[in-house]
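Consider the single chain below, provided in structure tokens and representing the form predicted on its own.
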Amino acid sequence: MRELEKIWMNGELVDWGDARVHVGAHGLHYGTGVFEGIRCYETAKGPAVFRLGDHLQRLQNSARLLYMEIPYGVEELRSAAHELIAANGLPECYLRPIAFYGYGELGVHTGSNPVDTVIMSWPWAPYLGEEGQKSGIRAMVSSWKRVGPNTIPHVAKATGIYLNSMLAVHEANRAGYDEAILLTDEGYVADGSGENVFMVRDGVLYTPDLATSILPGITRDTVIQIAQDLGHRVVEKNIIRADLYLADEVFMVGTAAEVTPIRSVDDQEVGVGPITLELQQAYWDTVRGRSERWSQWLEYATRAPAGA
């Protein structure tokens, strides 16, 4: 990670090295935070964040789903957002909203324990690679099963649920594969271990349906949109990992990873194919503001110039 200027917290620009918390901080124990990761692009206007409100938005609802009440609005941390892009001076970054119970109690429960709420940015370059999302990447489908909705919300972006992707991501770069595929209890497919997934079969595009324990992906909706308004049938129904053996293309969407193509499961080849192609350069026509026909979620951002 590149260290920059500035991190906002609580309410402030700090420097990025002063933007500390104390090691009893509840968060850090019992992985009682939420975040978001959101991108700002480079473009022929200045930078532009993409889906910045909805993202925001979906930070206050995984705080709900927690028990948590998150000490600025929407639009406060809207202003934040816009504040630390300008002050770090970066035509292109990610940011990292997070929100997290801090110090005070520690037992189990959350007390009355503040909640410290951050943004950071840095540069971010793809997730699964450049290479990857030229060439495809290969996946495996883990071992360690996606946890269920009734076992933690997964509707919401909660800190702690990510000990189940970490696990499931170790496991497949352990075994020599790029990212982890993770099924259901029930043996149906859920997503990766930082992004949703789809297939496509007989130019149909098919993704697991919201109830098998996946987060409610901004750009797996932004996909989903794209792709109907090109002429595409999206169809959200229960996969097993056999439809991904045997289908045309499969692919992974995320903020991270943005879209990227999955060219081998499990050593069975797929193959990169031109639907997840298309969408990948509707995508990048859009978020790079090259494209009009989505112009709505981008929100341009000011920019300090040089040296200020």
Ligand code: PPE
Contents of the next structure:
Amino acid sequence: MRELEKIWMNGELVDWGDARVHVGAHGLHYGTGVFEGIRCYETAKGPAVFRLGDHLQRLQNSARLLYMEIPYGVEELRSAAHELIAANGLPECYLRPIAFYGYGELGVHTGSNPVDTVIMSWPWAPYLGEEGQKSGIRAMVSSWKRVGPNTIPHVAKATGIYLNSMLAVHEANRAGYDEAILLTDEGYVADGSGENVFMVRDGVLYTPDLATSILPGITRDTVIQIAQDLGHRVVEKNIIRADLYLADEVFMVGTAAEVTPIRSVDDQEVGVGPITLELQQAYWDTVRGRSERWSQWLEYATRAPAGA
Ligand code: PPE
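Next up, the form predicted together with the ligand. The previous block was the form predicted on its own.
Starting with the chain above, the whole complex follows.
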């Protein structure tokens, strides 16, 4: 990770090296945290954060599902994000807000522990690589099942839930694949380890329904809206692994991964197809402010550091 100048921590900008947490922090022991991943893109009008408000609202929703109250509201975190972007001065970055139960008492109950709130930022290349975005990645259906709705609420982007993703991606990488696809206990396609999944068959786009154990991805929502605007039909429904094998196209979407084609699933070749590439290009045009149609999703950064 490339270290930048500042990290926003509990209301102030601190030097990168000083953003420390005590080893007794509750979140470290029990995975009791919620987080977000947001991208800020370089545009002709300067750095712009993509769907910042939607990400910060999801952070609040995730916290609510963990009975956690983040001491900062959406508007305060919005200004904090802008302050941080200005302080670190990069045209593009990934933003990682995280709120977790901090240091105080141990024991699974969160008790009187404070909630620490942090926003980091750093430059993050495409999650599955630039080559992966161009030529497609090789995915494997994981033997690990996605956490069910009555195990941990999958709607929450909670830190602890990512053990599930970690096991799946570890298994896939060890077996020589680039990424894992997790199924639900019932056998329906859920998420990648850090992405939502789409497929195309006979010109129609399919993606798992929100009630499947998926993260309600903001890129998923973005891609659905862009695809419909381009005249494609999008159907949200249960998908089984055979559907992926027989698909004309399969791709993954996420803030970090953007739109990444999948060229094979479990060694069944699907190839990189035209609808995926069309949506990938439309997504890049949208996030980089080249499409008027979706300009309301971009929040242009304030240029000067606060107080300067
Ligand atoms: N499913 C999962 C499990 C997931 O982690 C992500 C984001 C998505 C779907 C897509 O959500 P969205 O970013 O709102 O479109 N994964 C984050 C990276 C996780 C990581 O730190 O690694 C991301 O893309 O920022």
